[in-house]
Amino acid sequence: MGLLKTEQEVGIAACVIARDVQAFDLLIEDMEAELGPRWGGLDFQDGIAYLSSPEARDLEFVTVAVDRTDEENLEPVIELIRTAVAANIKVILVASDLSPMALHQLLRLGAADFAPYPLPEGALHEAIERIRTPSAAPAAVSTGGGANENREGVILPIYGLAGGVGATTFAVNLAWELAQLGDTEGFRTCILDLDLQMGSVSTYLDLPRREAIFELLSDIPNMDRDAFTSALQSFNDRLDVLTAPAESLPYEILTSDDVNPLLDMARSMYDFVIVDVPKTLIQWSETLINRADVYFALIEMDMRSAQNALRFIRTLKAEDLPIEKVKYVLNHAPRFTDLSGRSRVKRLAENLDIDLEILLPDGGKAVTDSCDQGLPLAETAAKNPLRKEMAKLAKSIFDLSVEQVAAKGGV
């Protein structure tokens, strides 16, 4: 970018530093709309000398991208930033397909805001806004006691391989089960019912469907925070939901390119994003596998699933997609007495030779009047051999969430 060239003939205000600033074209444009030539490139080496020297004092704000590839040796980012917030320069963090563990290490350095990649539409001029007016609260969603816009949660997509198998029961209650772990550790958790003919999120959780989910839907690209805010209802002050819509719509209203930018703007809201999946396969199925951290799969002891199982593990062999992603549940599995049925599900597992990890015990009645009132499985039967399971599974989730953050960064 020829940076000291730059600084001398225009004054710099701000600079770009990255493994490959070109690998980001995006952020280029952005910063050229926002900046014009009063700004320049560097690497992370050139970039870390050019920060510790007076010549960089008068810099407003830098700009460290990282993707992926940057994850396996994050020591020169974090020198990166280091330097900088010790020389009282902003820092934008943009990050693109970065874990969220790594993006968490990132962020607690001091970066001042942080924008995903590819950049949404706004988002490096807001940013730039937030920082130049540090007295201004950052934006955040106010519905279910706000969600700080700096996370990057994990996405957690649930998919039942066939119908009445407990998939929405299953993703509301782990829903709710982390969003009562995290509550007392600032952790924020919403659900998204992607379900767009049959979700049942709102039935299960006594929410209206509103007309702003539908306002939202078709209109993903023109989507910013205040739009998909608007779109929230909270639960309980501590669950945030995105319904279904209130007609059922075509899955074709949405494509991978509406999907992504979604997913992008929940997981910076919220650090668990509980995905209830229609069962059709659709085009952006294979996005919400590609964008999952886990993608849980219920089955039950059945043919229909067994065979439904089957196909779906085709398809993903077919398609080359991420099959080590799915995690196998067995819902209304049979008692640990149940000797017999324990040998069922070893059969069944061996068969489609798959783990199943999970094994969900039957609920019973309670888990029926539970959905019916609208109400988790926490709030209705405390005691229920389904909630106590799935009590565990999502402090799982959440202790693992937090070892890693704590592994790699400290808190």
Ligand SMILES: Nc1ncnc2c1ncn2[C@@H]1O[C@H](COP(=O)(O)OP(=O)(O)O)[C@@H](O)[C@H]1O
The other form holds:
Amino acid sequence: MGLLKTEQEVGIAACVIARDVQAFDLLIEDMEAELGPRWGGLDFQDGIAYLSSPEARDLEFVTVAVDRTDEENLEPVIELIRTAVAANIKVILVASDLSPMALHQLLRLGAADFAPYPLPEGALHEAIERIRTPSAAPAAVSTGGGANENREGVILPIYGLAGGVGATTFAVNLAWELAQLGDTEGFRTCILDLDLQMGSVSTYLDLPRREAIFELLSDIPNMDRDAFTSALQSFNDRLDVLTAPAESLPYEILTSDDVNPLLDMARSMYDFVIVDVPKTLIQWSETLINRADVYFALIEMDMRSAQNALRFIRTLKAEDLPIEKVKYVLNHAPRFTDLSGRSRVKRLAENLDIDLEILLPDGGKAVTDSCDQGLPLAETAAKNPLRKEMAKLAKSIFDLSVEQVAAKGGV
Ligand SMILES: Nc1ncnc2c1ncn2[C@@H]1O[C@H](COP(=O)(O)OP(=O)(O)O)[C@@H](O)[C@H]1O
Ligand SMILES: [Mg+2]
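Which structure goes with the form predicted in complex with the ligand, now that we have seen the form predicted on its own?
Every chain and every other molecule in the complex is listed next, the one we just looked at coming first.
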């Protein structure tokens, strides 16, 4: 690729900078589609020189493409991104098969956006759109008054022990019930979707995934209240939501050193911090259990859940994690009238040697419909049996918190 091939004719709006630009042919195609001839390709050395020069001032952004081979020597990439950031030029990082460590390191330098390579359909377009839309004002998260007081919220992670057991449905509905209960008493609730790859809180609450989320998660060490708040969005004025980022990020983008301050920030501003936990066990899974007040683990009445639960319990014991914080929730539990079902529940609890106190009924198609509509059950099917149980559970958590605050001399 010629160096800034058409600079003289049209003015260059963007560059692709890579060790070997030709190796990223899908990116080249996408850049052509987005910018026509108004972009050029450079290697790292030329890129650093160009970005340091006054001609680069008018660049809208640079796309920095890296792959595994670059990991052997990340220095030029790091210098390049630093140069771009210093020159106020936005960086879209495109990474092919990079180790989480390297990705983490590069994102930290201040890339404005990220896309995996091969590029998913539309990913570059969306990244460019996000860069072009100046960080919109947060969708009315109230930062005034209550949110700035120093609170000491409870942390309630929700973990599904198998795919599709209903963890996110539980998290979203618990959060909404708590948000409503707390509203009159001045209690505040937020939900953090830390399922960075599969996160569906945004779908279940019909909220967009904002660019500021990526900015927040990739630079937690520099997070302040403003950065945190501007990544949140409000659902119906009562529940503040950190959705998963727009592009699915590797879980390792966060470390325990990030998750701790993130939770600290959330609980200093909210009384109830609901966390949707990734299914995969990762480095910071431990952090979430250690920091939890109650750690909800959802299962179903099937072999998959039972076996995963056994493994989970074994891990907790082996790692000496606070097993007593885990409250098991059986979703799609048999009805009271289903006696054989009930005795199966009892057997399951005995076999796993756990208490199964929280039994949630199947709410039928209304539950999936409400997820699809992007509304909590309270708003679409208030009389649904699942909703009734969620409301009861939220009430008991809420009452406990009120008692605790009262005991500490608050409220
Ligand atoms: N108690 C329930 N009754 C009926 N449908 C449910 C119930 N719990 C969850 N679902 C449905 O199951 C599907 C998967 O739920 P989800 O919360 O996304 O699971 P997970 O987050 O554990 O992967 C969704 O369509 C949801 O509406
Ligand atoms: Mg989920």
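Owing to the predicted nature of the structure, the values given are computational and were not obtained by experimental measurement. Here, rigid core means the biggest group of C-alpha atoms that superpose within 1.5 Å across both forms. Numbering follows the first chain given and starts at 1.
* Threshold 2 Å Cα movement between the two forms for D226, core superposed -> The answer is no, as the C-alpha of D226 shifts between the two forms by less than 2 Å after core alignment.
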